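Take a look at this single chain, the form predicted on its own, given in structure tokens.
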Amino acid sequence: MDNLARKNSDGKETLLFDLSQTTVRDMNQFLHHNLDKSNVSNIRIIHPDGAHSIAVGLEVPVNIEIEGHAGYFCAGMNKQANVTIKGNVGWSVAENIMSGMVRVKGYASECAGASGHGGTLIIERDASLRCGISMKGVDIIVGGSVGNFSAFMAQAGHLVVCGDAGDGLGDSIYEAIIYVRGKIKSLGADARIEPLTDEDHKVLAKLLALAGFKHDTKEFKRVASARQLYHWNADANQEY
């Protein structure tokens, strides 16, 4: 391979991919088919320049650092890997994440963590519309604010918002829980604000510590399902 490898103190290797010299397709080909057979434990990706689909479909416990901004679907379908993006990301970062951790040091565009089944997504700044749409078990912690219709149809997992939330928060939510520190512009259908329980404070404190955010759990509001949409009512005239 033309990519530079460096020995670590543990005998493992750090591999460098320069996307100004290597295509994303070739890099992902190595990650999918050769990484698990190699001695590589850490990967640095430089000059991403907003390229799409960087480090998607990972199934190996490897540490990846992306030095710059990434495009759509970065770290999508992640399993086991820890991915850090030292910049902003486009649509659907960590889409359908299964396990592992993805951390965005900057801002995230729409649909961050969409359909995530597990693992953790941390966004240190703001996330745009539909953050956590259809989440199915992922934990998402946002250091800033989230846009409209975040956690739409969220089925399981936690969305922590340290800033404000836009319109339609938690619309048609199921069993996921949302914690919001700032203002909520409006709640979506069947979402309601509830008192935090002792268990909520424990869960929230753990998630905040994991993300490195130092906020008091007492500053947050809990948003959960009122469970009025679980059974269709033909006489409700679309009003719930």
Contents of the next structure:
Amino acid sequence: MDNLARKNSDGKETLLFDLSQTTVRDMNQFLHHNLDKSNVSNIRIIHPDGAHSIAVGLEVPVNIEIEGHAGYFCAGMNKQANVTIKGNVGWSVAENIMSGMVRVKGYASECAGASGHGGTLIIERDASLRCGISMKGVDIIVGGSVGNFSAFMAQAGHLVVCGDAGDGLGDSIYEAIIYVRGKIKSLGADARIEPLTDEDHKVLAKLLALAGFKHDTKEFKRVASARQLYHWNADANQEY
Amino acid sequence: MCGIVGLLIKNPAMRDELGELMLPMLIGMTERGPDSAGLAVFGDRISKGKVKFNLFATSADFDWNLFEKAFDSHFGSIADLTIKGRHAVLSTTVIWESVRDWLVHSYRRELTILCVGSSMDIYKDIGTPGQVAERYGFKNLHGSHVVGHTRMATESAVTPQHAHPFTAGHDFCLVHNGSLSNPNSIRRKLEPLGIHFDTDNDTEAACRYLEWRLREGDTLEQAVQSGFEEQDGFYTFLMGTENKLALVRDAFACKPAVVAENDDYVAISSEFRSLARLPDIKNARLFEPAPEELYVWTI
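Now that we've seen the form predicted on its own, could you pull up the form predicted together with the partner chain?
Below: every chain and molecule of the assembly, starting with the one above.
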């Protein structure tokens, strides 16, 4: 491997991967097969240059910092790891995240956090279309706005949007909860705006604090399922 | 899947480097489109009163010398021919319709007309983007803007004619990432109007539709707006005209695009990784174009 190891004050090691020298495949193989046997607690990845599949499928608690823009599927299927991308990400960042935390300092493209089961995804700027599509328990906190069709068929977890939301927000949503601070261009089928409960304020405050976003929870609207699509209604004549 | 790339050089001092700057972008999209590649490059306008045809020979054995003589004897005018393998640029003062009719009548099987106009050249062929670039010397191209494409065919054959860019009219081209579900109904609408199709490719339908709208007097915005109604499917379209690059994504933004802009250039690609080698990309303004919004850059 072309990686450089450095001893930290706590006796653990920091590794450096330069993706202009090492392939993503070689790096990921190390992360999958050797990391848990090593003394490494921190990893820096430089020159990502939009490469796909950086740090996918991690299963150990490790801190990873990516210095630049990453491509598709970055930190997908993440378990336990704490991944920070100091740039933008392409499609499907933290797709199917199970646990741990993924933080994007820049913008995220489409399908951020898609089908995520757990853990936390923080996007400091905007997220594009279909953010949190089919989310199943992940908490997604977006500092900016989200694009159209976000939280489509979202089943569980929370989507916090500090900016605006695009068309069709929460279309066919199940039990996930969305909090939006700005404007909602339009709601999807079966999504409705509801008042925040005391519990909502607590959950939202915790999520905002986790992300480091300083907003008053009173500024947010809650969007959740009207549960009208849960049961087949033959009288609806296909109109919802 | 396919890859699209576009580059418009704002800083005139960098226009000699157009090919060199664009080449890593095109090759960077090889995984999205490994079976064919092509580009339209907009360079210097040819002198007034002239028109140029970009021609592609069906066979590598095509005799360009014989073609040149046939042209001279038919029109009584000397053909100005620049040949790169199976590709040639024919510049002439002869009225363009006469040349087109003669080419179609005499060389229907041997030659494909890639484009007609005064500032655009088109190169497209089968092979990886790297191979096609090498074959036609993409690295040495210069000009103000370029529209490029790497193809992974999903709906029609892999031939040089089916590669992108497609063109219609003069100095207009279009590349496409996506697939249209109603190219045949668009075609059935246009053919009775006398609009001829060269291939069964879905992108050609979009290209000819939009050029038809422009010829009918629509602005680019109006043409694209009517395309939203008429074209059914997924698409990111990148279009080139003599002095513009234009980009549009379908309502669902199903196909990707990313734009990088600074004082020197505007660069467009399907994915950021093919922009990563551009000079000073770290300080460029990066953004993802919104669905159903037309982005236009003028040289």
